[in-house]
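Shown here is one chain on its own, the form predicted on its own, set out as structure tokens.
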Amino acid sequence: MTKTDVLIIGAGIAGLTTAIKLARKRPDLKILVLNKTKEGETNTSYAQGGVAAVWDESFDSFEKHIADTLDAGDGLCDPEVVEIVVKEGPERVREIIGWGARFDKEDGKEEYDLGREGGHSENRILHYKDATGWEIQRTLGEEVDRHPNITLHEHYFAVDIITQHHLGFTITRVTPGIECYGTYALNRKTGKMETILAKATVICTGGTGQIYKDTTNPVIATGDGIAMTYRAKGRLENMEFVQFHPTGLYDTAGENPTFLISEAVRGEGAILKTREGEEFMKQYDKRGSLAPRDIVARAIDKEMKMRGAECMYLDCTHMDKDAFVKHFPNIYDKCLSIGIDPMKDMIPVTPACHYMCGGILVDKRGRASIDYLYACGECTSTGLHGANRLASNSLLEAMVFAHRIHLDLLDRIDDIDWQEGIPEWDTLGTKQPNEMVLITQELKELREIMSYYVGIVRSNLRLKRAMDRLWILYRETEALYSASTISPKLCELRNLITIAYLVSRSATMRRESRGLHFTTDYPEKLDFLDRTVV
């Protein structure tokens, strides 16, 4: 058993800025961090794009910004959570360049590169190159060896979080009081199930793209935080806001990930055409290939239906090309290894799964239903994105609630004492799995149910389909958990089911269309209609 100050459990952006800022203010707190993989593989290490901040107040403001957020997330934004995230977001971006992070500047000068993406009325994108998620994760990772009392640990996947149900009380979701003490966790070197104790724990899991068969999510992103918190009865939000990225490279599709084709090219003067070369976005938003996402999505998947095709194109051909090798290097040497010369083709592209705008609800302290549980990053619901998020606000929400975190924690920290008499994860009756191949089967299943009946568009039959399927694999999964010990891929095949029951749940609630929820039988938008909570 292992007791420590403030558990967090995932390393990405949000998980070790909330780490480094408690460290920085309190090195007398142990703080460990728990990564269920190795160090910088993580959900921040594959965002291409940047982080959106009010830079230049030249021609930019607070209020352009949080209109643009507004506008993307089609009427369900919490407007103080916006004006929050957005007037704070600058500060914290300062903070990250102060820890080391290389953001990308103009030729010989020393202001910064600021890049435009979908939804966005102004440049205001700082980036590095096209892995500003990759700069981040270095920057983080060097800043946390600088901190004797933080303590990372790799390959240790959390199972479950710690309450009074396993001390023996009855929880329900109406129970009042539900506290965090903690989390069981496996340690995939030697096999072994732990118990860690913490005053407070962090989820910092990321999001929960496995879901798909196409998505541009590493294959970490299996929402264990997610599906964590709703097992100990914590409360969820607007699961069924599943932000599917316009432009997946289609020569990737069905690998996993798929290759993402960053919004920031046609930020930069890609436009969106079909096979023939005829620009189709216009018809759909004045703005053009630059509309918010959930638009571009949907126009995309409609403009292939109706033609038969399997892909639409990103036409680069009129770009310059040291500047397009120079912003997006990982794209281009991408695109020439499968035969595509941006400069001179168009490349094929389809929408993929790339975020989930719901999540884990929190405060604006950051803090989940369940006390002593906290929430940031992907894996919540804090209102800054409502409907749909806009592009590039998903690490300077982090950063945000990261600070917010570990402020309110420092207020509170020490008034919290660790619970006692938790007992030792029970083995008993248990085996080791002798299918893996239903595992592979199960998930492989899941993700076809879900790409073909909870996609881009929806339909009460389809969502019905899905339901029906999906209660079948959560009865076989659970029967195989309940009768073999713990391994890694059985337990997120049992979360990824979670989590595609609770978009289809969710999906089945809303019915209306709104924001990256499109459903055929109500095509309409209601004003009456907030949130789905579950």
Contents of the next structure:
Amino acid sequence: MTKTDVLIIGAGIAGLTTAIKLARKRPDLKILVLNKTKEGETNTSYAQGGVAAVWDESFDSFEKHIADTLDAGDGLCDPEVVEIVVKEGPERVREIIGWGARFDKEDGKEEYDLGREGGHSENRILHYKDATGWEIQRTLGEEVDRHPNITLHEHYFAVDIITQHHLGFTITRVTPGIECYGTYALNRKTGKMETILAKATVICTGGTGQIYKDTTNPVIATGDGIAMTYRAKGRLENMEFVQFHPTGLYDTAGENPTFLISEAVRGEGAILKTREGEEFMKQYDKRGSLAPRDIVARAIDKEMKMRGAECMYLDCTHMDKDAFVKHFPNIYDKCLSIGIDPMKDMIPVTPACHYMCGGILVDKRGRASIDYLYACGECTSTGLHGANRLASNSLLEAMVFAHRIHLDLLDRIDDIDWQEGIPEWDTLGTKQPNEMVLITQELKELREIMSYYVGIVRSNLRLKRAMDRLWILYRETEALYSASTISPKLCELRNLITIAYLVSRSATMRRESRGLHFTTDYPEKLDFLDRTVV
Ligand code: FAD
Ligand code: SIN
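Form predicted on its own done; form predicted together with ligand FAD now:
Complete assembly follows, chain above in first position.
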């Protein structure tokens, strides 16, 4: 049994920023960070476009960034949270620059080269070429190494958070005062389950993209933290709002993950076109190719279905080659590697699942509904994104909430004690699953169900089909789980089924079309606004 002051599950921008901030203020605290695979296997590392922040007030303002975020969120953002993130954001970006993050500057100048993405009314995206996330992950990794009181355990898979349930109490969704005491985690190197007790636990497990066949998210994005919180009877919200990025590279759809063509490419002037070279986005929104993502992804989906086409195209052929290669070296190389020269050929693109806007419900301090449990980053629902996230607001949100969580923890950590009497993980009656093929086949089925029935356009019939089929997968997987020793693949499958169920159920509950949720049965928006809480 390990005891730590603060346990952080996840080592992307949310987890590492929280750890660093605490460690800087309190070198005496023991901070343990778990990462289920190896360093840098995070959604964070994949981020391309950058971090949105009001940087140059000669043309930009907090009011404009707030208005753009609220507009993208389609009526469901919490305006107070939007104001907090937008106003506190620039200071958090300055901090990470102080830790060594290099964002691109204008040629020969000291000013940052600010990019633009869909839904932004001004240029405000700080970036490092088209690999901003890689640069942030590198910076944070190096900063973590400077703090001896942070321990980073790689290949540790958190299976469930520990609550009073593990002390033998019956906990339901309406039980008041549920508390978190740490986690049971599988040490993948020894194959042993370990009990990790913490005074406070912060879930930073990232996204859920792997519930779909085509996703820009790496394979770690299996929604573990959201599923764990749900099993522990914590509150979640807005799980129906799954963001599809309009421009996954068509030729890599089917690869896992799908390669992303950053929205920043459209910010620099690329235009969405049909195979015949017609610009089509202006029919859908006056902002054309730079409309918010929900609108662009739905328009592409509609055009593809109308034309029986498998993709649409991104035309960059009019752009300056040197500037393109300088800003987007990875995108340029990737296209060339599959025989597409972006300066001569249009890039074939198709929407791919990209971001989970809902998640663990947290308050403005980052506290979840379970006591001593916090959550940060993509696994949360803070109120910032509402029904659709504005591009490049995710990295910003993680930094702002990591800061808020560290402030709240500094206030209370000395008053919290470890819980006594927690039993070790019970392996009685379980054996090694001998048919791994059952797990891989169920995963394949799950991703097909979600892609066909709970995609960009939904309907009552499709959602019902999804729920019926998910129920079968759920029963089969639970039976396998209770008879098997713990394996990460089986745990991930179980978590993905939970996430898929929550997305489908929340989508069924929302009887209107708003933001990222569009259903042919209720195509209008309701006047009555509410979040979907489960
Ligand atoms: P992650 O960075 O995904 O980290 C999750 C961590 O949790 C990992 O270390 C993982 O191993 C760990 N973990 C998960 N489950 C467990 C478990 N059971 N046990 C132990 N550890 C676990 N956002 C922007 O703002 N700007 C962009 O330009 C941008 N571009 C993007 C491009 C791509 C291709 C993608 C996929 C996303 C992009 N996003 C962007 C979104 C953004 O990158 C993510 O939302 C953000 O990085 C999430 O950070 P996080 O710390 O919450 O999660
Ligand atoms: C992109 O670069 O297009 C992704 C930006 C984001 O998801 O915020």
